[in-house]
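This document opens with one chain alone, in structure tokens, the form predicted on its own.
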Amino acid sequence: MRTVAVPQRLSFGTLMVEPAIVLAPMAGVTDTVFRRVIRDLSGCGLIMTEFTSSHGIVANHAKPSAKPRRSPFNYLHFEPDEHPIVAQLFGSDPAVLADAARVVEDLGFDGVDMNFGCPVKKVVKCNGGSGLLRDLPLVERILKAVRSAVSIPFTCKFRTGWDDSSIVVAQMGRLAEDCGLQGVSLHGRTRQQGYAGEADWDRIAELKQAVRIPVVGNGDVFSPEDCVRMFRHTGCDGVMIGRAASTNPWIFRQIQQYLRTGSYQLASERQRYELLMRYYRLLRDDAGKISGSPLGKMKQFATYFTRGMRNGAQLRKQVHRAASPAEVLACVDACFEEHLERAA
């Protein structure tokens, strides 16, 4: 077996992660049940929350008695086998991000990072995520404003640009590295893109040339293969995994072990039901420590976890018509007992 040679850790500042492999930070996925999954599963050297809104922290640090339906808290709570864990914020006002990012250190979290990169619209709307590509004198007083506001590590995850008119690889790389911050993370497409096409991995090597401090790069790494490309490819720092991690819990695992002997083992029948009852069950127990429903959340996670499922489809049809938290439990045990049993 061949050993592959790449970056086994990085450091943001003081923040050390090994490997160096990140989970990115998803809406409406990286809660603090999934972030435990995944730091069960081991091989993840750094994990992230969802992107939480600067103003929502303020307001609700502002008025601690305010329990709105769907408290910034419930973003930024996490346990302490979490760590390393770097809370993510948006927003555009110098000022409440600064705010922000000091209850963030207040805390307790190892890190802070600034969205430049989501593309939804309601959120560029407001001039917030990749709608910030278009105004980096605007960036440039909200990384001041941040790094002077804490001093825990500082990194930002940004697009290529707004479009491919617009590329801004170098310039965002140069403003980060300027302002302080201890590193930053690039998704090689532009927010026109959305997750359409491929992700222009030239374009994590070229923010890799622009800059001295650590390059993490994201885009299209869906197995341990790809991420060795993107390292030799990029010359990257560390790599980040977002939407293969929801399918394929294991991939940072897996990716461990192509490093070490270049083949990695898929997850067998038994694991997989371990761990989607796993996080089922930590959905019903934790109900208050995320935002949504338990019930919605045991949902969408079917719609990823069993893609390319044997039975997946069945699974997902009984999931989605399930109408309490122990009856997708049910249906999990009834929906595996027949294969576990033949492979007993």
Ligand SMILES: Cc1cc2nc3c(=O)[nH]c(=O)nc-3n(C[C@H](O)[C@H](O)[C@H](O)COP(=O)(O)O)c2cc1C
Contents of the next structure:
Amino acid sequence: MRTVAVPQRLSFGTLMVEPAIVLAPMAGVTDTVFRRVIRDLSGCGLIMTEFTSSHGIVANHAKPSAKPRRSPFNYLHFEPDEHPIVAQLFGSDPAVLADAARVVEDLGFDGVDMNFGCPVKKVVKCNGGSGLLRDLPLVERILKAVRSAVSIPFTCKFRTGWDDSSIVVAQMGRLAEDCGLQGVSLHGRTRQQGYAGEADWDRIAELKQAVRIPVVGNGDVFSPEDCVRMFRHTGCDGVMIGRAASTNPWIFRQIQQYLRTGSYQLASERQRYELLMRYYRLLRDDAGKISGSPLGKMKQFATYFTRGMRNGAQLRKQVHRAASPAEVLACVDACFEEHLERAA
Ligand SMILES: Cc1cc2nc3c(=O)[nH]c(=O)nc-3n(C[C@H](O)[C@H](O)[C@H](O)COP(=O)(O)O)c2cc1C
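Having seen the form predicted on its own, could you give me the form predicted together with the ligand?
Next comes the full complex, and the chain you just saw is listed first.
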């Protein structure tokens, strides 16, 4: 393991990311409500939207009155306290992506990110997400088209390759740099791997060696110790955290505490309860600004935020049977009341 200092900040061109820790884009998770929960807890330098279809943006932008219920503009909704925030796009048509990036710029985002990592069949079948890793000439056309369409910082996020026999880490990094992107993020798995096995952090180190623009490492950071290990192992400029943030949104704050003091506090049951209630309040107020049903989101986050808690499994079972937001609240209240009384 190399002994490199952990960077305090990084900049994607004019976009300063401080601390150098990024919330990963996660479809179905990182909507405006969740992102504001993360912002409130502090310690995260940059947040990103869920990936958003460039075709959807362009089609709905042309006909705003025809917005469907799951409008792409719900994915792009953000509040002023979310800055700095980057919108992530997916698609495979350079002209459409360029138009969508212009919309993103007009909406006031601090940057735009291009998705070359999504492994989902529906996306890959249309040559989007990680499907593009098999067609680097098309990647180049996309990067050039988007770069010349907007002046906000532009980054991309990719996997290591389609499979083990077609690793494109250095080629993708150099393409991004040559096309004028301000940074790259790498999830150290191939498309074929899905989420199996371990993220290969050596590939992140390889990318860092291949380019001069900032490199953000991603994959399997589940604790502050992992985060420091990733910085040291790869020499990366920033670390991006996905799944761990959805069950432990305190991880960003814990990382800062760990860097300062060498130790960190786990969230108490009261903090978990208060966080869940805060999430529910925001959800109630802003249900119209997210995609998906509020009841579904309540259940989803009751599950996430009680992971690792005593009797959490019992709560999750009850919550899943609930038929209304009021029933979910009643289950959560009853479960935490019992716990908090016991802890008092
Ligand atoms: C539920 C879920 C949704 C995701 N959606 C996106 C997405 O919209 N765009 C993207 O680039 N990656 C997406 N990812 C991948 C994550 O951003 C990240 O690369 C991956 O989870 C590895 O990081 P981790 O080990 O910290 O979770 C998603 C991952 C999960 C678990």
